[in-house]
Each structure stands twice: as C-alpha cells, then as structure tokens.
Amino acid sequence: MVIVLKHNIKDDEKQRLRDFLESRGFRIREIVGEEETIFGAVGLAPMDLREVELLPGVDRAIPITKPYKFASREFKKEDTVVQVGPVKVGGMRIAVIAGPCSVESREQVLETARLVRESGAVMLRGGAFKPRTSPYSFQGMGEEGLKLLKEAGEKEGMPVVSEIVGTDYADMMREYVDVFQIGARNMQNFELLKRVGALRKPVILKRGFAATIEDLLMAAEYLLAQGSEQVILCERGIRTFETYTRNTLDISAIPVVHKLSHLPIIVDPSHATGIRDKVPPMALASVAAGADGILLEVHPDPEKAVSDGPQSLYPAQFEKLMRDIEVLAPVVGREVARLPLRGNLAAAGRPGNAAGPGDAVFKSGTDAPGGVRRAWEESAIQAQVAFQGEPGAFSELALKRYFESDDVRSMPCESFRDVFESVLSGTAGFGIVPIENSLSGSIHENYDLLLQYPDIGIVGEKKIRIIHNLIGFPGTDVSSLTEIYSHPQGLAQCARFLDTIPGVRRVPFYDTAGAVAHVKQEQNRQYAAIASAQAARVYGLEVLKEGIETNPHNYTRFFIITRQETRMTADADMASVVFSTLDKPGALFHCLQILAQERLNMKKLESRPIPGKPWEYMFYVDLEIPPGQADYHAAFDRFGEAVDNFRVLGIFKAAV
C-alpha cells in the first residue's frame, strides 16, 4: 500500500507508523516527492486500510493493485533518476552507454573508451563474463577483463557497466564495476536477482527473449524488494518469427513502461537488430519513443572482434549517431547527458569579477571546455539562478536543462530587468533570459538590457522546444471552458486550437506559469491556462490537452548571464558582440566586409535604436568562432578599429 503522510507529521509519529507496519511484516520505503511524502509498504499480510488511516500523521492509504509493488507508478509518481557517479539516467536526460561486447585486450578497451568518450558516451560497457549459446565460443577474460575495464573507465572518467552471470561473482565484481548488468538469459534467475539487489548498487536489467513487460517489471521487483533503489530497465528485443534481424525491437515497450513504472528504461539496439547498419535508425527511433538512454556496442575494428562484431559500430558510425541524437533530443524535449569535462576549470561564475565597460577579456586556452556551467558544477556553488516568471515557466525549464545539477536553485523574478538586477547585485549567481523565438522573433527588451548592464556578460545559451499545453482541473470537459489564460504569445501561438472552443474568452496574462497559478487560485473549473507540462505539476493541475501550438516548430533561445569577465574557453564556438558604425556612407558594409575577409561566419544581425540618439542604431551580431584563438584576436582587433563603439557581450559554447 501507499501511505500518504500529512505535511505536519511529527518525527515520533512517523517512527510509530514505521514500527507499526514493520511489526506486521511490511517492508517500508520512504519516498519524498515534489508534492507529498509517502511510505511504500509491501508485505504478504492482509490489512484493513482503515487501521492505517486512523494513525496520527497519516493522510490516506491507497492500495497498490499491480502485482509489482515497488516498481509501479502507483508506488511512486515521479520518475526515478538513477545516479551513477557523475551520470544521471532518467528524467530529462538521454544517457548513452557504449563500449565493446567483450573486453579482449588492454589496448582494445583503452582505445574504445577513448573513442566513445570523445564522441559523447557517459558510461563504458564491456563484457568480462559472456553467457554464450555455444560452450565453445569466447566466454570472456573474467576478472582480468574487469581490471582492464576499470582501468579504462578511470582513465576516461567514465563509470563502467559489466554483466554478472552468477551469484558467485557478486562480491568480486562489486570492486570493479559501477553498474551491474543482468542479461536477457538471467532476467528470471531469481537467486541472482536477490543477490544483486542486496548489494544496492545500480543495476541494468535486460528484458528476456520471450518475456512480457509484466515479466520484466516483476523481475525488477525482486531487485527492489531486496533494497536496491537504482534499477534501470533495458529493452533489447524479443524473439518473434521474424528472421531478418537478430531479434524484434519492441519500441512500444518504452511508453508502456513509462506509464506503468517510475523506473527509467534504456534500449539496446545492438542486440535487438544484430546488424550494425540497423543500429543507428533503431537508436534514433528509441529516443523519439522516449527512451532514457541507449546501450551500444562499439569496437575500434569490428571485423576483428571476438564476439558480436557484425552488430558493433565503427567509431565513425558512433560519432555520427551521437550528433544525430543531439539534434533529435530537443525535438522530444530531452537533453543528452554529459560528463564533467577534464582539465583545469576556469575560475568563472564568481560575482564581482566583471570586466570594465567595453572590455573584452580573453583567458588563455588552459581553460577547460564547458565554460561557466562546468565551473559552477565543480565548485558546488549554491548560487541561485534568476528567471522571469513563476515556478514552472519555460525559462525555469531551460535553466534546469542547462545547469544539469540538483544544486541549482531557481529564483523567480517579476521582470527581465529584475533578473539583471539580481545578477548585478549578487543575489543570484546567474540569470537566464529568452533572447529569440523561432516564430515571433527577437525579444528586444533583453537586447536592450544587455547594452544597459555592461558588467553582465553572456556565458552560455540554451535552446528548448516550446510545447504548449491546455491545463485545468482534473476531469474538466474542454468544451465547458469559458476563459483561458496565458501570455499573449502563448495565446497567439495556440490560436488554431482556441478557435475550436466556441465562445471561450482569451485572457492575456503576464506569464504562462503565472496563468496556471491564477487558475489554481480561482478554483473555477471553467477556467484553464496555456503553459508547460511542468507548470501543471508545480500547481497540481492536469494537462487536458498537450501539444496545442499551431506550429510545432516553436523554439526559444535563452542566454545564460552572469557578472564576470567575458571568458573564452577551449570549446567556445560562438561570440555575441554589439557595435555602432561611423557616420559615413558604406560604414556597415565595410564592417561586414571585414567579417567576411576574416572568415567569421555571421549567424545573426540585429539592429536596435540607441537610447537618446534618434535614428542612430546599435548592431548586435552573433559570430561563429574559428578553431584558432590567434586568428580570432586579430580579426577582433581589425573589426574594432573600423567601428565607433564595440563591446563583446559573451563568448560561449553554442547550443545545439
């Protein structure tokens, strides 16, 4: 059963409740969610729910109807995010795990680890014990293979994954691996499940050849019942009558599992297809279907692989696949997981280190890639990030995807100017502001603010897809709505859908998430709002209809700002500058000609009036940075001499 605790429950009441349940043979797991705290109680003894509901501190008790208890969505509403060292699997992230089918030699596993990490994998997989159909096939290098796998993982800063085939190996393997993998052949090896679950280390559990989704979840229940809380499910194809592929990849299992269970689910298209050319399209299809990660086999020379060479990707194939996943992820509202970058981090993100007005400060190339986000994460600064709007706004969604860290604390502000003021004063370490929408164009107010606050610079950017949802009270009939609230742009971008509701009044509001808060406060079931799905969760309302925007190609670009020097990091590939031209014929043409001659690719040109100077303009330009810093310096020196006023607003890694 699920026991929802009252918000004001006392510690002694919670302990008495735990003692009461354990005395009756129940196993207890406490879950602290976004909205409520619960006890999950699982046991064989029947109990009248009223006995529990009468206890002090208990709000209500709910029976779990599914045969799998701890794994069910009834037990836990929020998605489980599995933490493996610096890597998180689940939530908004797509984690890519890659490596050879088998560890064959030190040179092979070290080379593979280097290649997959450079392309973007976050965990290294490799088999040391191989359960093979034939007893004469290569069975793996055993413990020596695990030692090599661990060495490769440590060298590249990657957690490692390897399969366990028997209970006797558990204690030995726990010293070498970060994640146990239980293969398809062992999915229902219940003694192995119980042994691995008791170790309480992260586990990847693969679906068996002929297992149903319920079979998979029941197998996961064995792990969870033994105390493991970090279980990752894996769809790897099932046996059907089809013979053109090794197995049949059941992509439909991904949304089904997400509905039934809170556990993350990844996909292994290598074993599903058995043919390397089929792996990339199936990996992309899995991402589109909502997979939380991809498990891939990659080998430096697949023709020489001792096992599963035909399904192992060439390094070049893997690199291209990673780029394709980067492009696809934002379309489905996800973010590709990243490892912290190696090397010396820039001393960035500390308020008070700003350059003077008009200054462009470039730090040497010893700065590690990743810029301010990596420095912020590594130094564990508990800085607040300011955004305009209410909790659940699209700006807050963008900042959470940019700062992939549980330490980030979002700080709502009433206006964009308040965001800049908060950063300038040091109240917030960073701010995030929208700068451009793919449908409605530039947010000119924020361009003007960037000019008005010379001590604040751009240190990053994020692009997210804007998915509008109709949000109201649970069970509301859309046709009964009389008023719909949202930001004017939200209303405009959903006009075609709103036209289908006769007589509904469109009420402009200052913020999309604020509109949801207003509907919740009014308690009128004939009111609804247009906002993000996150806003619905924050305010406890329901998405009545999702994806109601007229044009699905709706993206917003955000700038990350902070009070600091404008720094250039090793992977920076974009600069944002502002300048005004001399008052003479052809002045702008001459400036643009310099950019062309210096091979600086202009990605955007925006003009804004200069305050107090009617009919005179400043020009905002986004430029791609060429590979060499020296060329970039020379180009900027020449460009600065040809313009009237010139300032670097930021140098950063462009968002995909």
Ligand code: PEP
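Residue numbers count along the first chain shown, from 1. Worth saying up front: this structure is predicted, and the values here are computed from it rather than measured. Rigid core: the largest C-alpha set superposing within 1.5 Å between the two forms. What changes on going to the form predicted in complex with ligand PEP:
- Core-superposed comparison between the two forms: the Cα of Y620 travels less than 2 Å.
- Superposed on the core, the two forms barely differ at R647: its CA moves less than 2 Å between the two forms.
- Once you line up the core between the two forms, the Cα of R638 stays within less than 2 Å of where it was.
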Contents of the next structure:
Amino acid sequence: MVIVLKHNIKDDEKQRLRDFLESRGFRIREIVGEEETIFGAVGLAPMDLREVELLPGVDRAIPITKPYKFASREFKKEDTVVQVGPVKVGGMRIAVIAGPCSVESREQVLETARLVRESGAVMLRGGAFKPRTSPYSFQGMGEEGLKLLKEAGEKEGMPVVSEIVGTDYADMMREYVDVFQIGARNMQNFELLKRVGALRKPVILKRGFAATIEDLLMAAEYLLAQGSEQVILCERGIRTFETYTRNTLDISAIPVVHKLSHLPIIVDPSHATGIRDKVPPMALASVAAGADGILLEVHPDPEKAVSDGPQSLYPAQFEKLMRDIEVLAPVVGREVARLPLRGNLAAAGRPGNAAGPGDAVFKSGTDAPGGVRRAWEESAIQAQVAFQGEPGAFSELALKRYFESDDVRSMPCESFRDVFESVLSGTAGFGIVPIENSLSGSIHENYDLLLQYPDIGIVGEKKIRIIHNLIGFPGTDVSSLTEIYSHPQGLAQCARFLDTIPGVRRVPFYDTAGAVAHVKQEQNRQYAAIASAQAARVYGLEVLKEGIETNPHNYTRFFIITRQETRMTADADMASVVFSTLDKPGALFHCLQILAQERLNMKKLESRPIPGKPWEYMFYVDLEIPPGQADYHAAFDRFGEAVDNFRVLGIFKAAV
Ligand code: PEP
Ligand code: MN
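Hand over the structure of the form predicted in complex with ligand PEP; the form predicted alone is what we had up.
Time for the whole complex; same chain goes first.
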C-alpha cells in the first residue's frame, strides 16, 4: 500500500510509524515527492487500511492493486531516473548504449568503444559470458573480456554494461561492470534476480521472449524487493509465429510499461530483429513510441564478429542512426543524452576572461568530439542561466534541454532586456532568448538587443517543438470554461481549438507560464491557460487537453548567449553575423557575391531598421561553415572589408 504522510509529520513520528509497520512484516521505502512524502509499504500479510489511516502522521493509505508493488506507478508517480556514473536513464533523455555483442579482443573492444562514443553513445555494452542457444557456440571471453571492456570504458569515459549469467559470477563481475544485464533467457531466474538485486547496482532487465509485460514487471519486483532501485527494463522482442525476423519487437510494450510502472524502458532492436538493416527503423520507431534508451550492437567489422554479426551495425550505419535519433527526439519532446566533457578537456576550455564577442576573436577551442558536452556548457551548469518568463516557460524548457541538465539554475527575468542585462552584469553566466518561430517568424526585439549589447555573443542554439496544452483545475469540463489566458502567440497558435469552445474569452497575458500562475492564483475553475505541460506541473494544475496547437510543425529557435569571447569550437558549423551596407546601387548584391565566392552557404537573411537612421538597415545573416573549412577567417576578413559595421555575433554548433 501507499501511505501518504501528513505534511507536518515529525521525525520521531515517522520513525515510530516505520517501526510499527516493519514489526507487522512490511518492507518500507520512503519516497520524497514534489508534493508529498510517502511510505511504500509492501508486506505478505494484509492489513486493514483504516487501521493504518488512524496511525499518527498518516494522511491517507491507498492500496496497490497490482501484483507488482515497488515496480508499479501506483507506488511511485514520478518517473525513476537511473543514474549510472554521468549518465541518466529515464526522464526526458534518450540514452544510447552501444557496443559489440561479445568482447572478442582488446583491439576490437577499444576500437568499437571509440567509434560509438564518437557518434554519441553514452554507455558501452559487451558480453563476456554469452548465453548461447547452442553449447558449441562461442561462450565468451569471461573475466578477461570484462577487463578489456572496463579498460575500453575507462578510456572513453563511458560506463559499461555486461550480462551476468549465474549467481557465482556476482562478486567477480561487480568489480568490472557499472550495469549488470540480465538477459532474456534469465529473466525468470529468480535466484539470480535476488542475488543481483542485493548488489544495489544498476540493472538492465531484458524481457524474456515468452514473457508477458506483467511477467517482466514481476521479475523487476524481485530486484526492487531486494532494495535495489536502479532497474532499467528492456524490450528485446518476443516469440510470435513470424519467422522473418529473429523475434517480433513489441513496441507497444513501451507505452504500456510507462503507464504501469515508473521504471525506464529501453529497447534492443538488434536482438529483436536479428537483421542489420531492420535495426535503424525499429530504433527510430522505439524513440517515437517513447523509449528511454536504445541498446544496439555495433561491430567495426561485422562479417568477422564471433556472435550476432548479421544484426550488428556497421559504424557508419550507427553514426547515421544517431543523427536520425537526434532529429526525431525533439519531435517527441525528448533529448538525446550526452556524456559530459572529459576531465582534461574541461580544464582546457573553461570560459576565460578574454575579449568580448564584439572583437570577433576566433579562438581554437576544445577539440570536443561529437556528442560531448563543450566545456563552457559544463560551466553553465554551475552558473545561472537567465530566461524571460515565469518558471515553466518554453524558454526555461529550452535551456534545460540545451544543457541537458535539471541542475542548471534557471533565472526568471521579466523582459528580454533583463536577460541581456543579467548576462552583462554577470548575475547570470548565460542567457537564452527565442529568436524565431517556424510559424510566426523572427522575434525582432532580440535581434535588436543583440546589436545593442556588443559584449554579448551567441555560443549555441536550440530548437524545440512547441506543444501547447490547455491547463486548468483537475477535472474541469472544457465546455464550462469562460476565460483562457496565454501569451498572444499561444492564443493565436491554438485558434482552431479555441473556436470549439463557444463563448470563451481569450485573454492575452505577458507570458504562457505566467498565465498558468495567474489561473492558479485566481482559484476560478472556469479559467484555464495555454502553456507547456511543465508549467502545469510547476503550478500544480492539470493538463485538460494536450497538443492543442493548430499546426503541429511549431518550432522555436533559441540562442544561448554569454559575455564571452566568440569561441570557436572544433564542432562549430554556423556563424551568425550582422552588417550594414553602403547606400549605393548593388551594395547588398556585392556583399552576397563575396559569400558565394567564398562558398559560405547563407541559411538566413533578415533586415532590421537601424535605430536613429530612418531607411537604413542592418542585415543579419546565418552562415553555414562547411565541414573542414578551417580557414574561413580569410573569407570573413574579405567580407568584413566589403561591408560597413561588420560584427560576428557568434560561431557555434548549429542545432539539428
Ligand atoms: C545480449 O544482449 O547480448 C543478449 C544475449 O541479449 P538477449 O538476452 O536479449 O538475447
Ligand atoms: Mn548479441
């Protein structure tokens, strides 16, 4: 049962309650949630709920109706996020785990680790004990293989995952692996589950190919009942009458598990399909269905693999798949997890105290490979990041997604100018501002501010999909609403939905999240707001209807700004510049001609009036820097000479 504690419960009351329940044979797990603290109590003997509700400090007791208790959503409402070293599995991220089926040699595992990390994997897999269908097949390198896996993981800064096939290996393996994998064939090996659960290390529990989702959750319950909290479920295909693929990937298991359980669920399309070219589409389908991660087999030379070669991806296929996942993730409101920067790089690239961006200094920054957090991003996590709006605003969502960390200290500001001011004064290390929306176009105020603050530059960008939700008091009947609050853009973008509520008044508000706060404060059940689902959570209201925007292709692009030099990182591929031209025929044409000659692809051209100079304009241009074009400085110099008032606003890695 779930026992919700009173807000004002005292520590000694809590302890007495725990002692009492334990004396009645219950196992207790305390969960401190955002709104309330609960005791999850699981025991063999039933107890009358009314008796529990009479105990001091208890607010109410709710029975858990499912046979699995600790694993159930009833037990814990919030998603569990499993932390493996620097990697989080669950919540808003998608963690990609990749590596060979089996560790075969030092060269093979080191090479695979390097390749998968370079493409963006955050954990390394590799089997050292292989549960093979035939006793005559390769059985794995054993402890020697684990040593090599650990070496490769340490070299690349990646946690490692390997399968345990018997209880006897537990003590030995815990020295080498960060995550134990329990394979499909062992899902119901209850002695193994109990032994591994007691180790309290993260576990990937694969669904057996003849197991129902309930069987899987009951197996997870074995791990959780031992006190382990770090369980990641894995769908890897089940046996059906279909023989074309090795197994049939049950994609529907993802939303089903999310409904029934708080545990994260990842998908292994490699073992599910058994065929290499079926793996990428199934991986993408899994991401679309809400998977918290993907487990993939990758081999530098699959033809030579000692096991599962036909389903192992070529490194180039894996790289392409990572790019596709990166593009798809924001569509379903997720982010691809990245590894933090390695220690030596972090030290090398800390934002310094050099010249401002106005000086257009190009510095060779860190040599950060793909999928690795840049050094200054690391420092942002310690710094405050200013955004315009109230907590729960889309800008705050974008900054959390950009920095991929819930630990970023976001700092609400009243206006866009306040964001720039906070960055300039150093109150905030970074700021985030929206620059354009796919439906409504540019946010000119921020272009103007970029011009007015020459000491502030752009260091990154983020595009997020804007999903609008109708938010109100729980259980409100939408047709009874009389007033709906939101930012004018929110109201405009949901016009078709608003038309379906007769007589409702559309009330413009300065900010979407602020509108939610207002509705909450008014305590009027006939009021609702349009904002992000996060805003509903922040203010304790309910999403009455999800995704009410007329056009779902609604994306906003944000710039990350800071008071730093214009930092050139090895992965930068976009420059944002601003200039004006002389007032003579062909002046703009001449500038653009230089860009063409220098082969700099123009992604965006925007003009803005120059304040105080009627009918004169500044041009904002986004330029794509071709890969490997190390020497575009010369091109910029030529361009700078041809135009008036040339300034580089930033050079950064473009968002996908
Ligand atoms: C594996 O991941 O190497 C493996 C053997 O998977 P499964 O248990 O899903 O067959
Ligand atoms: Mn395999």
